[in-house]
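Presented as C-alpha cells, the chain that follows is alone, the form predicted alone.
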Amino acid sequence: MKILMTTVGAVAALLLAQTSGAADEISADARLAAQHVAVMTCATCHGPQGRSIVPKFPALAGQHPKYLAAQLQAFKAQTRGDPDALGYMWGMAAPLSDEMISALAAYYGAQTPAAGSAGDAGAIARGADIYANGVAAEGIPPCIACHGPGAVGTGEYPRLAGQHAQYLLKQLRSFQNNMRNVAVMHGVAQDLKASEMEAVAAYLQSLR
C-alpha cells in the first residue's frame, strides 16, 4: 500500500504546479500522468482500465467522469466515510490535485465497460420490479427515477449497470446505517429488506 501511495503521490506532486484555468480543462499532461496512476496503481484493485474482476472493489469503466470526480473529491476531503474509503481510498486521494481527479474521472469514463453477469433468474426479475416500480407498500420509490433506463446513470448519478453485487449490497448497507451521509440514498434504503437489497444488486449485476 505505502508503494501505491508513493506512486500517486509522485505523479499528482508533478501536476500540482501544472493547475490552471478550470477544472474541466485538462491539459494533454495531465492525462497522461493520469493514464500512468490508473495503469500502474489504480488497476490494482479496479482491474484494467477500470474494469474489476474483484468484487469488494467498483467497476469504473464507463462510470460518468462528473460522478467519479465527486467521489474522488469525497474521499480527498475525507466526508465519504464508508469503510473501504477509510482503508483504501482517503489515503489514496490525499496526495490528488484537483487536475489529476479530473483526468482520471475523464480516462474512467471514456473506458468500455465490461459486460454483466448473470445469476439466479428469479433474484433478477424480483430486482427488475423494484428498479423500475419501487415498492409502494413500504414507501420505496423506484430506482429508475434517478439512476435511469438500463442503470446508465447520468453525470450527477453514477452508473449501476454491470457492477458487482457484492459491491453494491456493501454500499446500500452504508446508505442505510448512514456510513455515507448521502440524504437522498438513505432515505431510500433505510427501509429496504435484506432481500430486497439483494435482488436489486443480482439484476444491476446482470446488466450490460
Second form
Amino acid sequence: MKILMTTVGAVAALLLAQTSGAADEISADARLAAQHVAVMTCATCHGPQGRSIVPKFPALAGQHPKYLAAQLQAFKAQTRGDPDALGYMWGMAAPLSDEMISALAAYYGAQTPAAGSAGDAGAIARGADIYANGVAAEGIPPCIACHGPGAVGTGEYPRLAGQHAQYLLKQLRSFQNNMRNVAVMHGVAQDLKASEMEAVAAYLQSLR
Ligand code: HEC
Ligand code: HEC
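Let's compare: the form predicted alone is above, so bring in the form predicted together with ligand HEC.
So here's everything in the complex, that chain up top.
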C-alpha cells in the first residue's frame, strides 16, 4: 500500500511537472486542435493559413503571436469594439479557452505572410514618408518608431506589412473615433487626415 501511494505521488508529481513545463510550450494536442479550428472555421474568412483574400478580413499569417493572443482575448472580453469586431469576432472568440487562444496565435504566427499588393505610386510614396517620418507639423509620430523597419512589428506592436489597405484604413478610423479604444493608437491617429490614412494604408499594403 505504501509503495502504491508513493508511486501514485511520484506519477502525480511528474504530471504536474509536465503541465507546468508545458505552460509556455503548447501541447501537441492543443496544436492539433488549433489547426483543426483554423482550417475548419477561421479559414472561411481569414483565408488558407491566414493569407486572407477578402480585404475586409485581416491577414493573420506571420502576425506576432503575442499580439494575436491579445486581440483574441480582447474580442472574448468584448473590449475590442466596433461593429465588425462585435459582428464577426465576439462570437468567434467567446468559446475559445486560453490554451486554444495561445495555440491559434502560435499557428498563425508560424505561417508565411502573403506578398503585398501594389497600388497608386503617388499614395505609396506619400505613405512611405509618413511611415518613416510622421507629420511633424500635425504632431503625428513616425509609425516606424513602434511598428519597426519594414513594418514587420515586434511582440505587442503588430506587423502591418502586406495587410489589406481597406482593413488598415478601417482600424485607423476606429482608433480615431475610439470605437477600438487603445490610448496609444488614438494618440497617433487622432489628427491623421483621411488622405494621410489612405496613403499610409496604401504604402503598408504594398510591402511584402
Ligand atoms: C465570419 C468571418 C470570420 C471568421 C469565421 C473569423 N473571423 Fe477573425 N475577423 C473577422 C473580421 C471581420 C475581423 C476584423 C474586425 C474588425 O474590423 O475590427 C477579424 C479580426 C480578427 C483578428 C484581429 C486581427 C488583427 O490584425 O488585429 C484576429 C486575431 C482574428 N480575427 C482571429 C480569428 C480566429 C482565430 C478565428 C477562428 C476561431 C476567426 N478569426 C474567425 C472575421 C472572421
Ligand atoms: C507609440 C507606438 C506606436 C506608434 C508610434 C504607432 N503605433 Fe500603430 N499600434 C501600436 C500598438 C501598441 C498597436 C496595437 C493596439 C492594440 O493592442 O489593439 C497598434 C496597432 C496599429 C494598427 C492595427 C493593426 C491591426 O492588425 O489591427 C494599425 C493599422 C496601426 N497601428 C497603424 C499605425 C500607423 C499608420 C502609425 C503611424 C501614423 C502607427 N500605427 C504608429 C503602437 C504604435
